[in-house]
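Taking the form predicted on its own, here's one chain by itself in structure tokens.
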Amino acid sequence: MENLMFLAPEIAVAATGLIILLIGVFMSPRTKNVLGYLATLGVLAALVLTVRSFGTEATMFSGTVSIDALSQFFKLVFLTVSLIVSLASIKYTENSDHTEEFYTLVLFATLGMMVVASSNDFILLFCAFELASFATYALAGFEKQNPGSLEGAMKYFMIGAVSSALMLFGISFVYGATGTTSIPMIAENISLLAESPIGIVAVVLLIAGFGFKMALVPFHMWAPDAYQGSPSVVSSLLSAGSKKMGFVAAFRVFILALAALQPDWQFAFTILAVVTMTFGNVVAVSQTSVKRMLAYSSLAQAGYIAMAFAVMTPMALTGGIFYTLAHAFMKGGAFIAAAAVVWMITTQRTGDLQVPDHLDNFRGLGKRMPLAALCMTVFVFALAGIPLTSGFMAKVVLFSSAVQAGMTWLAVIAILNSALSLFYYARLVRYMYFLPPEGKKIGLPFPYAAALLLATAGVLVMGLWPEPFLQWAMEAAKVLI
């Protein structure tokens, strides 16, 4: 029997959601708000589990699980958002007939994600991936009253669907070549792919399998309508978990697999890395609603991470590995401050209700949720990369690791798309305290609070004390390399 210790987190996180899903039958809305707490408990409970492993390494199953610093650290950032998403979440739920299934997927979700970052198997990688969109794609359509929750969750269940197809088309193809789904298997007979064109075929297929799930511009159709249209805490989920989930696949499977085809798919990635982050800030300049902005700014921030890729050295990977923490204090915040307003805005009926995230909607709101109005300042100059922030720490390793390896270009084009994202974050800052409120002063409620309080905390302790979390980033490197 393999020491099933190693898997704690994934049990505490699978529990917790069985537990919640059976309990919550036996319930009636009234009493099924603490099924939230539950929730959050078991997230933290898994969290714990996850931060007392640091520094395991294992292999179980006969390999096809991965228990290392790299899996490790991403599972420290899934179950941060899930945590954040939980906490925030308890407000949203609450006196929802369907309390017990939002949690559920929620939890199922993570599980997902946790699976594919220890995922050593391209069998297992591509179960995980699924367990983890099915589950997004519910929560995306959660809101059935609403046409724009359907039409988003609609868009990225059909895109979700090709990219699966296409990913799992790729990898046919280094199966086939290589015989064996095993990653550090294929990375031993990666020359019997290399030497076929069949190799080139099954790079381009799993760059655009991952491309959606990174949400990678030309592979990004989804993403937009799916963060505007979800609820606003599940949209945290979507843009600070299931990306990044992505990425750790990503990372695997072209850095360790693939490692023979590097230049190849190191080429592809420097060009998606530049076209995304130019293209998410520029149209992120023209939104008007704060959801939608958020999703060209989340692309923009996916072409930064990608960076890592089309650098390729241990500084530019530990950069990456540490943005996707760092991001995921920032976005998974900055969706739960869009999601106190929204509430803000249809409980008292005022403002622009057709598009509740609008940026009317945010006038003043530095007096009428000076909490909120605060957390959001935070989460947007740390996305533009302020200093003191983990937004600012994440691009100075990021951006110094291209110029480290003779990329100045690259570092020069994305210092000034940051310096573009300013304008639109600025903007935002701008309606929030120099505007004029449109309506009386609302106490912001506890879940949504503690959530901004937790994500803020983040954002600066990341920012004002990076050593710790650069270490850990930098272990979960050194797998890769």
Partner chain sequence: MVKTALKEFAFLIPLLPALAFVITFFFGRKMSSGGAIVPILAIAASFVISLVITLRLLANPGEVISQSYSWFAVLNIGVLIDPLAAVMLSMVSFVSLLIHIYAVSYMAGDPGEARYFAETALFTAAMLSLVLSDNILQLFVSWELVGLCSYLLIGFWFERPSAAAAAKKAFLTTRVGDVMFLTGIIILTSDLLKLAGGFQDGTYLLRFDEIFSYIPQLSALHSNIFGFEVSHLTIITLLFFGGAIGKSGQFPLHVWLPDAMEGPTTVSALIHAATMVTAGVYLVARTFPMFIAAPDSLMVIAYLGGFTALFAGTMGIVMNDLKRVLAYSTISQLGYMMLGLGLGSAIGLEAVGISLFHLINHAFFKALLFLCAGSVIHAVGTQDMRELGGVRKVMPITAATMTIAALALAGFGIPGTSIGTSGFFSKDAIIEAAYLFGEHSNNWIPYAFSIAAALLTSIYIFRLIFMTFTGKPRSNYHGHESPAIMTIPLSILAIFALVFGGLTKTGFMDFLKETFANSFVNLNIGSLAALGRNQILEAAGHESLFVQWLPMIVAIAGLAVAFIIYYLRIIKLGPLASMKNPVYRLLYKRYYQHEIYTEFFSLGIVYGIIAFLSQVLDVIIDSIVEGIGILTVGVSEELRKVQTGVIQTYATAVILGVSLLIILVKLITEVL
The other form holds:
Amino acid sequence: MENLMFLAPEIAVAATGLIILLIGVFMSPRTKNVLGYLATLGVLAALVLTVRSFGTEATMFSGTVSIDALSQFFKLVFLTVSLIVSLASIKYTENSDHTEEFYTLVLFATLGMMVVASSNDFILLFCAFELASFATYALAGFEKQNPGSLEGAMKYFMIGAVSSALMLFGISFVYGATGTTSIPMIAENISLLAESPIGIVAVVLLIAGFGFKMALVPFHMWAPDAYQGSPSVVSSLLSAGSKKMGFVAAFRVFILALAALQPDWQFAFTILAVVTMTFGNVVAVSQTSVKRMLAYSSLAQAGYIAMAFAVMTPMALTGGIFYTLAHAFMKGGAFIAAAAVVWMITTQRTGDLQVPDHLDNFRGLGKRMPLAALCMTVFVFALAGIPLTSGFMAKVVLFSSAVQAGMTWLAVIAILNSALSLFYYARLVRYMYFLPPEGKKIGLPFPYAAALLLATAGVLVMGLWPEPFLQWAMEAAKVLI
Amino acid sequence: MVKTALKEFAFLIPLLPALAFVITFFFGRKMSSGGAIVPILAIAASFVISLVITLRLLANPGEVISQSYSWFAVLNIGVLIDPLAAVMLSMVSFVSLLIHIYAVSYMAGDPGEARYFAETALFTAAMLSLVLSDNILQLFVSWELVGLCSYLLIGFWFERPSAAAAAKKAFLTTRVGDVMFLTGIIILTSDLLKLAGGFQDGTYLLRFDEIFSYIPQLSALHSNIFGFEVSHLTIITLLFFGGAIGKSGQFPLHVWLPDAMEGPTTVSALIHAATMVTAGVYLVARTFPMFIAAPDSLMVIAYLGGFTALFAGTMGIVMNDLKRVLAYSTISQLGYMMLGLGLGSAIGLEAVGISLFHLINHAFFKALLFLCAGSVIHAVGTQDMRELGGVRKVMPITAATMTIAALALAGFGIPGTSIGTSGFFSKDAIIEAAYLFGEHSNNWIPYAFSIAAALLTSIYIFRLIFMTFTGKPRSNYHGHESPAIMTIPLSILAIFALVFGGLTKTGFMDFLKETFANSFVNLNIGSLAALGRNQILEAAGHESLFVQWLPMIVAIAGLAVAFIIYYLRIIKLGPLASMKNPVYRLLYKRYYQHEIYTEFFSLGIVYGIIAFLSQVLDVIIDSIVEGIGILTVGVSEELRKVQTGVIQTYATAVILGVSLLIILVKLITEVL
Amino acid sequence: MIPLIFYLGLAALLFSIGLYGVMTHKNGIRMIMCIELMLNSANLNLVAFSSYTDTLNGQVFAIFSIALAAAEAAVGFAILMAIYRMHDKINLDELNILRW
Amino acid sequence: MRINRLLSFLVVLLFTAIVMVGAFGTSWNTVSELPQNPADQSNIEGIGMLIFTHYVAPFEVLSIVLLASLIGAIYLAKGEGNR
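Would you generate the structure of this protein in the form predicted in complex with the partner chain, following the form predicted on its own above?
Time for the whole complex; same chain goes first.
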């Protein structure tokens, strides 16, 4: 009999999802607000269970599930994002008839991500990957009266389906060459794959599959559309959560299973990292929709994290893993702030209603919603890598590792990129504080405020006192090396 | 007992203003005059603590305060107060205190008063934390925070488009320097990690004493760049200096500083004259052992500093805006400080002394100049010197204090004695050091720069004085003397500008020499200099009388030129002149011709060309900065079209990406 | 015995046909059908490898992936239906309000 | 439009060529003879055993996948609130 206590966080999330689904059916729309709090509590419980399980190690279910520092760290990332999102969604789903569907899907998506983090077998990895994908496809199109939301969902779905087919195709070659789907076993039987031309094909097919989730150029094309079209809370989940799922899957598959092919994928990731960060930052400059701008900035951030694969030293992996958590707070929070503005614009009916997240709608936000504007400022400064924020710490560790590994040119490109990124982040801050408001001051609803404060706290704590987080990231990196 | 207590409280120096920031930020609006009293009290307390610490250090220079707390991994946060930090701390907190008091009246009635005091309090906290940080990372963090506050304060009146634009420009330009600084830190960190053999418990890698102890090994690391063997130390120090260029407004990143005058005048005085812009100088001084051990770095600094001093001087002469003249003057004086540091290749540690001495003196008289200008602007309502004139009659105290400041800036004093304004002692020290340097290395360019800049300094500052305070009003303004809360800080600063230099001249230098020669760092400058292939002179003898007098002579010459052009011509116009008088109008037109005529010929065609070239250069740098922005936006506009919005394109991109990636990786891994 | 490479060649061909369909068709339903084709060609690979390496994992994987493909199609068609309700058409190349 | 098709065709051709080259250029480890058990031609039992023992975790996850896509599909396909 397996000790299911190791899976307590997953079970908590799944059970909360099922309970919400079950009791939601019997509730009237007015009382359904409770469901949001219930989901938040469930995620919080899972978060506590995860943090308490730090340090335990186990493999379960005939070696298909592996509980280790890496999986625990990423569970922490996913649960944090899920916590922020479900907290903010309390307002978003207010008075909706479909609260239970929304929360069940959010929780199932989180579950999928968590299982990916601890899966040690391609079959489990693929199933969990798809679980997170399907749940988020539906979430992206959750506003089914909104053409933008549906269009984003459609594009997300189509490219996602193509990518998962590519990934499956790649997995089939890995399986064919090694005769197994288990990650440790693949590492043992890698010799044929490493010597044959099919090896590089399989590697790039897998990169395409994971790169879709990570939104690396050129597998990113769905991302700006889906992030812009989806409800902002879902964009937050996509950008801060499911993107990291791609990273943890890639960490496990490439570093643990395909270590023998390191030159191939290391080089591929180097190209992708450089192209992605440059493309993301350059295109973000000319965006007028804030969510779209954040989407492109999210591309750029994925490019920075992908540097971990390109550099591949323990320090780089630590930096990359640390960055995922840092990015979860700052990008998750930034989308929630955008959600708050969209809410304000649609309820106040002032400003550009066609594109509710237009930059012009952020004019004078510092006066209209001081808390949201302040938090947004913290987030964008963190994204730009201003000191005292988590983004700065993450960048310092990651970029130093590149210099230390002798890839100074990569660090220089990354630093130039982050300098460029300030261009559009500062513009957003200028709109919020230096331009006159077009409307009166309104109060920020409690759920948004709570989610924003949570994310801000995360950004600042990680910036001011990064020691424990770096320790955890280092533990997680040790699993890989 | 008192000793231990004081050490314990050193960390309060930046913390108190930070606390004041929090209080003013949240409650300032509900308090009278924007809650100004909170930061004033906090900074006063910081000042008292710093002053006491400085005095104790003065008595016993070895007793450096050093406290470090683990931050994460091999990094730490901490406090380091040695003589260098102590004088900076006292100066920053003192000037900041005076300016806060002055601002109570200056900012009275402004709707953003509370925001103003909150931001300046935060700025002071960040600046103090910058000065007393004991490791390079904390210094960088404060550095960025200082930059952020500067951005907010330049754009304080953000309703004005010009202020918003200036804030943006300042932010972007200094950012270039910051990126270089950060790159330097990253390279330094990775080198140190390599040398120290990875992470080690108990040592704080980026603390200054750790860094300095690795200097010999660092200088042994070389990289090949474009065929030249360059020491890593040179790369790192030049990148640090890159940061200093941005922050201290050195050529060619000086373009933001004149525009920064869009902020309130108190901000210009506090940030863009006395404190923040000197952070770059402080950075170089703080890491001076690295600089002296790095071949060529100090030479670059000397040339760039000297050139900036001269270049900004030429710009100062042609400006008509009161504050802009002062802005260029600041750039020029910062150039002097950098030059002073750069001369360290010949005079060793004394360079830190003379440079910091000038920094402190400059802080007093430049803050004074700005506050006087602010006083004039506040009372008269214009800052265009062509519309001023005769202000002396309505604002006698301001006129007197400003003249004192001008004398200090131009460096008036009697060589060979201890009579003189404070600017005299420090600037002459730098010019004499430049002379020594010339004699030593047969390279007279820095000396030529410094002498020419001294002449220009004298011309532009007395032009300002004569155009503003003497003669007849050239427009209808209603002036009045400022209230006591403004004039008292002016008078205090004026006293300092007059006597500080003379009183502390010798003591100051000796005190600062202790910085790198005490038990905390314990460095042998001679051997470090040898690493950088710099030869340090033995104690220099007395220079000839002519060398001692030359700076004074050019200063007087400058005064004379300004007097002839801008004072005597007013007398010619006569007391009957008025705008209603047609004769005067004719004369007024003639005056313009006259002005062009005299300016052109008395200053000479050479000057005209230099000034023209300077302005052209300025425009070119400006347009490069703008151009990069425009280019980025253009490329961005084109690239975003890739995103056609059609799913089929997206799928094609994915497949094409996969195919190309396979081919590319295959090719490269085969070839390599 | 048929050589393994025949299966692989067939799978690669089927996969490419599916890809070509996704890249050229405008009709959403056809695109989803093409994606099914791609998934099934991967399944073919898995089953072939399973036989030729004498391990059953591949066939288990194929069964899982068939179930996943069904679920994927369900979600895809549901999104298409919602789009059809709104626009009265399922030509996806005309859906481009989100771009640039 | 025709250009697009041509382009797509070329891209797919490139992709096919690469995969083919990869597949053909590899000497796959294969069993020399397909295992034949004359008594029991079916391997259903083996697959069943694997699914319910070794791969029980993916099986559980799959059940949630089906539930999730069910919820998502029903929600999206329901016609209420149609204009």
